[in-house]
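For reference, the chain that follows is the form predicted on its own, supplied as structure tokens.
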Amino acid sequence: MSLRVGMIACGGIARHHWRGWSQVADRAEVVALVDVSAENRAWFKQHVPKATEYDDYNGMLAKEKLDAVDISLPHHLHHPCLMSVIKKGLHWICEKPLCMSLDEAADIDQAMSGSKLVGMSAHNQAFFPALLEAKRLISEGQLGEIYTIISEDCFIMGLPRPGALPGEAPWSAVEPGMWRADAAKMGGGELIDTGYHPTYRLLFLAGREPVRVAAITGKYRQKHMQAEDTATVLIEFDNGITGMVRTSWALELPAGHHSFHVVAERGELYGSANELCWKPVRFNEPAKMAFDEVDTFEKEIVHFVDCVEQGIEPLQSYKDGIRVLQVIRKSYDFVDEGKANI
């Protein structure tokens, strides 16, 4: 029996989710769409013409008869939606972040406590062909013990697209007046937003509990936001491994680092989406594995029907997504306190 899906919000992020649910057309059907933008629903209304408008998400809950919901509002519409899809009995799939705060977490854990629903959080870069591989690799032990992990995402917001033509505006998520602008809105700054994904990474490769952070900020770039464009934060886990997370909308990855780095014991692991390096201690030239390209937001939707038709625990379950937020969250306190003061 195929699935009945709703779409809450249909923007940028979810035309890239469409491609996953466009893959499995024969299992799951996109019945319903929900925006406030009458554009973006007309967008989807051209690969699912029989769907049903809404531009508000409660209408649609109430009227339509459903099995799952594919949320990408913006991050402070997320805790009152999911509260309203997880009473009405829906599984679901949630963009990043999570929600804004922990006390909203608790809020979903306890509604999601004791339920049979999938929740999934949408990380898509946890599909990344080199980083399963690498997680493959640590699980097996093959790194022998693992010491520290560092995983980066940096990129300049706001530049011209390439191949732009001289004078053409470029595009920027964190223009003035936009959501992204406004910290209320975001919960944050960069960290919340893009630092979500190097921040699940590095939490997906390690594979333990986090307990200790310690995080710097920066705002370099994006003068008009309200909150930062740039974070360094450091963890420390229950097993000793010791990670670092750089994250940017000011400035590109330097020169030389990677997505992610693994040193252990047994030598060196890094690479990026596609690509991934073993440098065996004391050698000097890397052994290097390159995978064939994927879409993850195709995988990850993919995935996200198999665990609700299945009936199984997804890769990065809204669970993992409470333990990116803890991190993010305590990188704020710790700024916020001042404790990084010499």
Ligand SMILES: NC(=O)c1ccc[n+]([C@@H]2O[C@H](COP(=O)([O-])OP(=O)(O)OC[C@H]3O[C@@H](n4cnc5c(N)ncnc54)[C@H](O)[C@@H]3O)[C@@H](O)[C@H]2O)c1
The other form holds:
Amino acid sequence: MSLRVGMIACGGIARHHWRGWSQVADRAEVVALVDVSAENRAWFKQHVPKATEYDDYNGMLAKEKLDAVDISLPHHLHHPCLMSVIKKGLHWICEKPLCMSLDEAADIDQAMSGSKLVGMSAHNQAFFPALLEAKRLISEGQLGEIYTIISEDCFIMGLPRPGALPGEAPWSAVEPGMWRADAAKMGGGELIDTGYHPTYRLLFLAGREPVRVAAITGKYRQKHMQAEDTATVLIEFDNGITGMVRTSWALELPAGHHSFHVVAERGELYGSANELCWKPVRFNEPAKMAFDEVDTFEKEIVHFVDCVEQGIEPLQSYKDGIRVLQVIRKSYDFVDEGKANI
Ligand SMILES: NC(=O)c1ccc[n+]([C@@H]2O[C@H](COP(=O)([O-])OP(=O)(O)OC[C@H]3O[C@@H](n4cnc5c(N)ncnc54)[C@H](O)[C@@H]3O)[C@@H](O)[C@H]2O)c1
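For comparison with the form predicted on its own, produce the structure of the form predicted together with this ligand.
Below, the chain from earlier opens the complete complex, with every other chain and molecule after it.
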């Protein structure tokens, strides 16, 4: 039986999710659309003309008989929306960040506990083929002991993103009045937005519990943001592995850097979405592995439908979303408390 799905928000990223929903049309049907913008709903309507339109998610939840929802609202609306969705007993996939505060995360965790609902964090970059291969090699012990992991996601907001899919529009620069300019609606700045990606990649590769962080933030280019456009976070894990996240909407990935870089006893493993390099200790030239390009948004939606149908835990569940939020919130605390001041 086909799943009945409601799209909660039809903005920029939801259109990327659509590529996934269009791939599973025989297994899941988008039957309802929510957005306060009629123009954004109209973009979806051209693909799902029979879907019912709403400008309020509670209205949709009250009227529609659904199995699952796909949430791409601005950050401050994730928590209230998730609480309503879980109360309704629906499976869900939600864009990052899961929510904005650790209190909100605790609410969501409590509401989900004991339920058989699938709650998936839309951590699309966890589907990078090179990252999945790196995880496999680490888990098999091929690298020996892991020492330190660097994970970076840097681009200039408003300019086309390196590695963008053909025809993919750049994310708009942050302008006054946008929710991204407003620290209260964001729950912070760039770190709690794009910074989620390198953080979940790092936690995924480390596979251990983070225990301590230090952080520093800056605002260089996105002058209309109330909060930072760039952050660097240091993380220590319970087994002594250390990590560094660098994330920015002000600078491109510094020349020679990689999306992720693992330094281990037997060598260095580093790469991007589709390329992985392995440089054993004392070798100068790395061995290179190339992977077919994948659409990670398509992958995450197909995976979500697989998880709902089979009742299995997602590759990145909401619990992973909570762990990332812990690192990010503690990083903001570190900055706010001025612990790095000289
Ligand atoms: N995975 C990624 O690479 C990625 C990239 C961009 C954004 N995101 C995430 O996706 C989410 C949305 O970001 P976006 O770039 O699509 O933003 P956006 O501003 O393009 O879209 C947000 C949509 O929400 C709608 N909306 C606002 N308030 C609403 C309300 N009360 N009820 C119903 N609809 C409402 C807006 O009209 C808009 O269509 C954020 O959580 C963001 O962090 C993820």
